[in-house]
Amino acid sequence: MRFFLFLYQMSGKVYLIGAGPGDPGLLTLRGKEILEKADVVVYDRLVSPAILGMCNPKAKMVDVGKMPQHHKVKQSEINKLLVQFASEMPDGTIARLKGGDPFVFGRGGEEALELVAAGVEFEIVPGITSAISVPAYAGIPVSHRGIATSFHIITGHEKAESNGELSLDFETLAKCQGTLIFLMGIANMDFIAQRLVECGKDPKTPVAFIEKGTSPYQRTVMATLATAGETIARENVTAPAITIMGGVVELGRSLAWKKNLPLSGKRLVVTRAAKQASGITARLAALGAEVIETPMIETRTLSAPITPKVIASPRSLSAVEAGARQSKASVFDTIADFDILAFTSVNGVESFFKQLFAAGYDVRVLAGKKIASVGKITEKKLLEYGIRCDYVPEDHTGDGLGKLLASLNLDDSRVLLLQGNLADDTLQRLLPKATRWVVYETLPVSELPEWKREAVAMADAVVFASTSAVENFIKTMPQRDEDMDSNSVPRTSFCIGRMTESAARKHDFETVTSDETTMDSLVNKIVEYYTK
């Protein structure tokens, strides 16, 4: 025992995590918690990109995905790989991420035994198996009173070493009155169906093949035991798919719910900054879409506002900030010089108040000030801080805000603009005497991991909320796949605001623009586009 405890202390800890059937909402909280801190993630091909997106961005991502007839990495090599990572990282967190549940035909037991033999500490994090979740998403209960009082989970592709035939007891299975659930094995299903009929199972037994279960591309194909083989061929049923046999299959004709969601079958790329993407991601996912969060920009709140007349390089603010000698307190003392504070983004609001509070002030310094917002989203964010807006233009753009403030015929030297480093000169052109404070800087995401590039290339559309997101998307993603001579990014885009729309059109995107600059309006527009 002491020996094993010593080895445990000398190695990292391995977590065998079940990723569930594919829908990221079905990943357990424990699994998500570990992925967010993991140093290494060893993952299979059936793990959805949305779940990979939950992993620690600094983690080493290792794809060991296996496909039918093509094992990318042998199981024995995966076992050794886990031990290797654990030994190389004494304090490391190694996540082994597997589709479904690690112990339901996931070979998690083999990996765990290898870890035990090497004296590596490990933990099993169960996942929701596709055997029950995928039928549920197709409206098929695996048990139902009066129809099936048991269900049986069977592997459809494991063959006996002696003769190379499927190692299944067909006579026993044919006598089962409960639901039969075959995981994998679509390639063998014609043979399986024939053998079950030969052993006495009713050829009229309802059968359902469910492809890509719980994903936006889920498809259910109905058949009977007698027509299983010809149906697979005619409908081109392909892996990953599971097979359900029994009377409960008929319930799927009336209980199927997922296929009725308006965005079912769609993969959408959301390019908002990570901390802002969760709201729209949850809403789109609830409507049936698979959402790939792919932030194109990162924002960083500066320690204090900077008021440079000219910023030579939009990426050099750290140096500018470091050279600023003015204290935070003295900067905020000058707020008394202004009558109107104009906010042009949610990031500007959050950064301004973060700086204000850090300098020892609170919202009382805004007493008597008029507050202007570029649009409804920014207005809503201000309300979270207890600040109501006095001016919001009908045209939710910098141009609209500038024209509204200019129309007030006030001394524009008394206007303070709270912006980011990449803000254009629209407001200062319309309000030439206004003072600009740069309260945050926007940094482009320099590169994307290969798995995310592949996921983006297969998406149906991309969602843009800013011109900077559009521009960096173009820089980051290759626009054509040289091997296939085809577009490697979706060409349909959903945009917030006319400026974002203009930027997308400049790069030949088909654009669909929200009626208002709100997430509600954008989501409604996406639904309208796919249901018209």
Given for the second form:
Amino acid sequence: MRFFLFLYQMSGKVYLIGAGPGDPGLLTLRGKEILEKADVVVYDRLVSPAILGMCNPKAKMVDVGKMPQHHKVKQSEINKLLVQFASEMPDGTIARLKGGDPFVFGRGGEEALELVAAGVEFEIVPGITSAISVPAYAGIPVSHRGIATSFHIITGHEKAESNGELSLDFETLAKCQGTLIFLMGIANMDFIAQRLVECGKDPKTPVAFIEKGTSPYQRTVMATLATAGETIARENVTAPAITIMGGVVELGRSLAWKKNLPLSGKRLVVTRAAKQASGITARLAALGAEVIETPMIETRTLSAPITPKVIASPRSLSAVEAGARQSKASVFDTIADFDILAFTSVNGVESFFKQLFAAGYDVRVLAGKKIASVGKITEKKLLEYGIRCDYVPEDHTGDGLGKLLASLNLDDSRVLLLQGNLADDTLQRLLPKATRWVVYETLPVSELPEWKREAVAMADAVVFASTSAVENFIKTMPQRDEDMDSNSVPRTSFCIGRMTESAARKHDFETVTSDETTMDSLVNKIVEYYTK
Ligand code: SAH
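The form predicted alone done, now the form predicted together with ligand SAH:
After this comes the whole thing, all chains and molecules, with the earlier chain placed first.
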């Protein structure tokens, strides 16, 4: 035991995480928690880009489903890779992300055994297996009172070493009254169906093939055991697909629901900043779309607050940052000069405290101060630091906050504003003598990771809410010139506002523009566009 404890401390921890069948909403909370803090993510081909988008943006992303020459990495190499990352990163969090559940035909057991042998600490985070969830998304319950009292999950792929034939006991399978669910079985299904009939299973048994289940491209093809092979060929059913056999399949005719959602089958790119995007992402996903969040700006906490007096222009922040860093202790000493600290964003709160703690101070610096927040979300963030707000305007805008503070008839030179470099001057106009500290900066995203570029290229449309989002999107994606695949960027765009629309047109997008400048109006427009 001691020996193992010693070894554990020397290596990072590996999490074998089930990503679920594809729909990002079917990842577990535990899985998401680990991905958000992972240092490395080793992932398979079947993992959806929306889930990759949840990973820590700083994580090293290793695609073992497809490598530079499009060869799959061998299982033994994946095992070695996991051990290697764990030993290179003593405190590291290594996420091994696999489709469905890691222990359902996922070779998770083999990877775990290798970790045990190497003395690497690990955790299994189960996932929702495609075996049950893919039929559910097609409206097929795997068990049903009066129809199936058991279900059996079978690999249609494993060959016996002795004779190279499928290692399935067809006699026994044919006798099963329960639902039969085959994973990885498409290539061999003609043979499997024939053998089941030869062994006595009713050739009229209903069969469904469900392709790319839970994704925007989910498709269900119905057949019977007698017609299974020819149906696969005629309908060109391709992997990944599940085959489900038994009376329950008929229920899919009444219970299919996913394919009836208005945005089913659509993959949309949302270019808003992550914090703003989640609202629209959730709404589009609930309507059946798969959403790839691709924010075009990111925020960075400055190493110390900078007062705008020393900022020549918003673009030269890093030059003045070095100077500010040297005097950061004294900056926080000047907090004594203020009575009110006003926060106008969650980023402002997080950045301020990061800087404060890094300079060796803590919240006692704020003792006796009044705290103002622009709105409820910022107020909630402050509460996480143990700070209750004294002033929050009714209308949750900078204008509202400025007017509220001005109405207090205090000396506004005692007000400190904690903001980002791009904050507008509303507050300063209303409180002319207030001091402003810039605690974070907003930068355009300059590069997208390869997996994201690929996912974006396969999307049906892009959602733009500003001209800068359009311009930056074009910069980060390969251009649509003659040398490039003409599909490298989706052609359709959904825009908020006429300015955004004309920027998108300039770059050859077809544009669909919302009637009003709200997300609600845009979502309605998207649904209208795809259902007309
Ligand atoms: N561990 C996975 C299964 C891995 S085997 C799980 O628990 O789901 C890979 C097989 O799973 C594929 O060949 C296919 O049969 C099935 N599969 C996985 N995802 C699927 C999906 N989204 N739609 C249809 N079949 C899927």
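Between two forms, the rigid core is the largest collection of C-alphas that superpose within 1.5 Å. Since this is a predicted model, take the numbers as computed values, not measurements. Numbering follows the first chain given and starts at 1.
Two rigid parts of the chain rotate against each other between these two forms, and of 227, 443, 359, 141 the one at the hinge is 443. Here the chain acts as two rigid units, and between these two forms the smaller unit rotates by 42°.
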